[in-house]
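Quick heads-up: it's one chain on its own, the form predicted on its own, in structure tokens.
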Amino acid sequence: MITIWGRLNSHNVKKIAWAVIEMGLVHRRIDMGGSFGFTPGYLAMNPNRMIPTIEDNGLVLWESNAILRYLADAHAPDFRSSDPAERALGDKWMDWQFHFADAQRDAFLGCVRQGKVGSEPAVARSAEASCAMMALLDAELATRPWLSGKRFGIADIPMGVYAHTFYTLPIPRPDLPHLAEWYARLRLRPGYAETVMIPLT
């Protein structure tokens, strides 16, 4: 059984919780971080005071996108392209997600955790930066149906989590038809509603 440590209102934990459902992996999740704090045992596994961390058959691993790659390679190879070029294109967008997270952070924190409105300067700047970056993703999705290539895979999971936040925050958004269509298909995926489409907190 795979053990996942992390609170589900974390974007990075949502990635792993969604992935294991998609892959049909037996797992359990233990709340950790945020209001749950960190136990000494957890910090012995991950001294970074970050989430998530997993344990699988003796392997302890942290960093969410590294976990996604490991889970696919070890348990669900169909979720990761066997073609090096296609895999690299997906990996690019997985790593790009961290830049997007930086851009969206002030809008998320302002609207969700601080009760601010979209016109507040820091929120507005963050929303504008998020929209500009999502336009890049929209252009990419005009060229293929999934960030992973011809079919859904782990490369769609990181930005899939952030796309839900993007479409849920009370901010102005441009018309991004390819992004919207991809997001609509994600909403039909098993596990997405259960782990990603939950109230933002």
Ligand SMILES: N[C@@H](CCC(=O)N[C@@H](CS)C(=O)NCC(=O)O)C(=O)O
Given for the second form:
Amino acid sequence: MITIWGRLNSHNVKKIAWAVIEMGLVHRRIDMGGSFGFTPGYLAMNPNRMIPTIEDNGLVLWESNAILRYLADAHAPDFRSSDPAERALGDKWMDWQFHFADAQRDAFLGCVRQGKVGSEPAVARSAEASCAMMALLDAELATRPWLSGKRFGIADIPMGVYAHTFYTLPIPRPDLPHLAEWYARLRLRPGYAETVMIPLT
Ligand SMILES: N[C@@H](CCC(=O)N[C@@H](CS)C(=O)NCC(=O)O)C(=O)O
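So the form predicted on its own is up there; where is the form predicted in complex with the ligand?
Next comes the full complex, this chain leading.
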């Protein structure tokens, strides 16, 4: 049984909650962080005061993308390419997601948590930066069906989570056909619908 700590309205927690469903892993999730606060027991496992953290077979692990890589390596090798080049390309977009999160942060916090509108300068700047970065992802998705390579895998998960926010925020978006088509395929996945396609809060 894998235990996941973290509130589900966190992008980084959604990654793990989605991944364990994709991989068919027995798990439970315990709310932590945000309005739930942190227990002393949790902070002993993860002194960063951040979510998510998991425990699996005695291993305590934090950093969401490290968790995704561990889950694939330990339980679901099909979710990570064995080809070094293909794997590296997937890793690249997993790491790039943190830059995207920085770009989209003001639009997300402004529209979802601070009641601002898209015309507010910080929101508009963030929306514009997000669109510029998503154009790069769109160009990448013109070259292969999944960020993980020929089939879906963990490299699709970080930006998959952020893509839902991108397409849900009330911001102007350019036509990005490859990105839109990838997002449409993600939306057909039951684990994505259950854990990612939930109201933004
Ligand atoms: N690099 C870390 C970032 C973790 C992070 O920023 N988590 C946010 C939620 S998305 C957090 O813990 N915020 C404080 C809180 O929820 O109380 C990871 O990928 O796990």
